[in-house]
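Form predicted alone, single chain, as structure tokens, below.
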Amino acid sequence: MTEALRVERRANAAVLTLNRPERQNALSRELVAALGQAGRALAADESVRAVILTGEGRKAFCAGADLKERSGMNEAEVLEMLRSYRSELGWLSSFRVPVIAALNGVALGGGLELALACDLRVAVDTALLGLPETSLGIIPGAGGTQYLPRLVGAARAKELILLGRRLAATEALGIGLVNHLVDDDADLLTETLNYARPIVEGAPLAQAAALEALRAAELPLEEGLAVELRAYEGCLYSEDRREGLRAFAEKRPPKYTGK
């Protein structure tokens, strides 16, 4: 990859660490084509069973668009650039495994959109969020309009971004924006790794399937049940399900390989 991002194998988990700490790991060009790049990589490595996004330094996760590049764009160019947070950043929110973000600080803008394109959301106790875009006359380009409400609701997504609130980490933590908590002097990368354990030492196959009915869950119900039924059967015939059950009987952890 590139300076911008560091991407690291723990065990099972690959981990893509933000390395802007002087820009507040905000969101460059460059950074956020090596977000697509190391996307494209991961897809074609099967032993990947988690992806944690996190930011380096204990001030920013990110701090959302890089404001100082931005302001030497015409609208043509930042038209193309919000086009490639789709093209390049789309794949947190439709990847095979879980992506965690874990947030070592402040979320805010474009940073708090890259959080909630992943599945779950871990954040140190300190950390602030927020979508302050109404106030700078823009609105949140980088899907938080669609993300937000399907996380929180529609009356709480309307408030926050039409009054541009940021919100304290326990407040986020309360109205389900960020799934756990951390404490500030603890290592948060390896208390997500912790957290993301039963993800990562589960059984493949059936992550996957989970996922892919869950995200089925803003269709009409019989649509996502029909998904449902089809990640079931998935899983019915694999041989994680048969360990599962020798496990249970035999009254041992299951050893999963994703067959």
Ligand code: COA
Given for the second form:
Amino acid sequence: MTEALRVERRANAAVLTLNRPERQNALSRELVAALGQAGRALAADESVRAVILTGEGRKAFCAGADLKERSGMNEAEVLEMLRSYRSELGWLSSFRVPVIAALNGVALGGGLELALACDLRVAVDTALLGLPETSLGIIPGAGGTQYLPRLVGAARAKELILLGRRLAATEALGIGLVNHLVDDDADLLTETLNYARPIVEGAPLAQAAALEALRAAELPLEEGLAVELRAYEGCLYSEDRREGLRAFAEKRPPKYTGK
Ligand code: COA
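Now that the form predicted alone has been shown, please provide the structure of the form predicted together with the named molecule.
The complete assembly is shown below, putting the previous chain first.
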């Protein structure tokens, strides 16, 4: 049996590939569990500087819940599945290094929700994005109703979810739902690794501190600013901060060590 999730290393980045192309990389129980397991394994690997989440093939990043598996589930099993989204996928939005979704094709329903949980989204210019759940008599259940308005604002999120409207990649770029587009003919993974280079090769402590502070942007302003100050202090006494200043003065690229 092929693995539902492939985990590979490309330099300092971990690449997770949803690998169920015959089902448009839909989220089965097995795939959700494999994502959770991968997150737990990566958490212990300090050498990983970024995680890239992508899908096998050129058609779909992920077509959401595995609707064939779902049709055989009773209500209690569906509820169990929704809970497993929290326990197994929650790490994507709180991981210690940035998680980047590389959308190689359609991202629908739970597939888009996976991408929304990530810190950044890169997509091929032919990708199609949407949350069509209400048209199936349900609602997004893997965080979509919470992530989407935080990312694109309440009005656009309501439009996408209540109307179940699908967006072309260029439109998604225009509203900030996607950060960066890649030509469909290009190698998406190579382009995503290039895009992520400042993260993967940047100052590790500064990257971690910035991520922590940025994630506090949902807090009331005073609390968020307090998190920013604490996070800055994490860099203040670092060798990397001194190296950054030295490199600037000596007009050379910095060499960061994470110390
Ligand atoms: N779960 C399980 N199987 C899925 C699936 C899903 N979410 N989405 C697609 N598949 C399967 C199809 O049933 C088909 O299998 P078959 O060959 O045994 O019939 C195969 O993947 C190919 O899909 P197909 O629809 O023929 O390809 P397409 O290129 O015409 O369309 C999609 C691709 C993704 C746009 C289309 O399949 C689709 O809209 N899927 C449903 C997405 C959705 O509503 N997700 C939200 C779930 S809440």
